[in-house]
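To begin, one chain is listed below as structure tokens, in the form predicted on its own.
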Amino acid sequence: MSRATPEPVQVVKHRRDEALKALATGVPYVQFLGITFDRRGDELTAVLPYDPKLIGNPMLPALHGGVTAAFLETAAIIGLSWSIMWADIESGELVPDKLTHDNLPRLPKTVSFTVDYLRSGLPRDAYARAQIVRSGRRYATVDVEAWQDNRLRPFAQGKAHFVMPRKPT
């Protein structure tokens, strides 16, 4: 019994990158804020590049609290969706080149989202990473943390609960 020949690394990387790009660009608010995602294997880091329109208090200056919350929630939703899609991407069942805004997998729906503002977000790039605490067929819980210069000094963190999308039958 022989094994199937594995796909070339470039093909797998391209499939992962295209799937992530389709997922992230499928949400207009993500594009408005300028959020991008840095992928290392199955680990995602959301990146919010500095833009003057994101400043809420120009006297400090500090990132707007709503922008911070939206950034955290986006990182949680995309991170959870990425983990759901991962098996299909790896198996080749999900073909990213055929993903459009009309046939993207459904995103989880937010049930509750709590943000803890730990310090002011400074006028510079911000990063966030989501950790899936529990992911079942119906519900999921995700913790997310945002930092700027030092990962050990987060400026905000959140906890989100989601209703999982139903698998198509």
Given for the second form:
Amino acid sequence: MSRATPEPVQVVKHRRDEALKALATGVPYVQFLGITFDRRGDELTAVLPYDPKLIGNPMLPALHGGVTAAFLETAAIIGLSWSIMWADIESGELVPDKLTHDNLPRLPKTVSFTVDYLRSGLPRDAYARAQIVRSGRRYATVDVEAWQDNRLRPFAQGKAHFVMPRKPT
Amino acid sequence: MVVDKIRIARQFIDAIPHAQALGMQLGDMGEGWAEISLPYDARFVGEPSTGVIHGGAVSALLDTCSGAAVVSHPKNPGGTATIDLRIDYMRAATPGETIHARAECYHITRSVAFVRATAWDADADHPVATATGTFTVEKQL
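Could you give the coordinates for the form predicted in complex with its partner chain, as opposed to the form predicted on its own above?
So here's everything in the complex, that chain up top.
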């Protein structure tokens, strides 16, 4: 039994990176906050570079709680969408060059979102990773955690419930 | 005394860089309650195909409004920080419309303030989102 020749690594990487770019740069609010995504294989880390406009308490100073919430929610939505798209990216069914801002896959809709603020957000870069707890046909549940300088000292965690986008028929 | 507290609370909210960045407008404010609105802005869109505002921007509005309700409460001597916040999204905000929020601090202890908040657009009978949260009570601003 001989296996099919694997695709060249640059072809695979290009397809994954283009799909992620279409997903992450197509949302104006994600751009407004300056959130980017770092990809290692299928693992995504959301990155929120520090900017003075993200401050909520200028006296401490500390990141705005709303920024932290928005960052976690964005990490959760993009993480979930990415996991839904992954199989199609790998099979080559999803052609990134045809993904434009207008025909992006519909994003999951947030039903509820809970944030726990564990310590104050420092005026530094922040990182977040989402974990898909359950991804069903109609609903999904995602846990998300954010940290700054020290991975073992998260400054916020969240749990989100989503209604899944309907598959185009 | 009370008027002074409200005035200080207003200054506190007006000085938040992120509230300014989002263009939040502080409306009425009383003892333990506050109203803030967020005019529509294409930069805050979360679903490009429809122009609907991102849930995160609504979260930021509800969080700020809730914090304002805590800061304006007579039993809170100082500032505040969010401990936890739960947001339920009932429907998408209509593109182009201003989102309004009202928050009420309905209970406060020496260390914790309990808040409810609602957000709506031109259709005030059907909220866009509701939130419940707990906030710290600080000795100073």
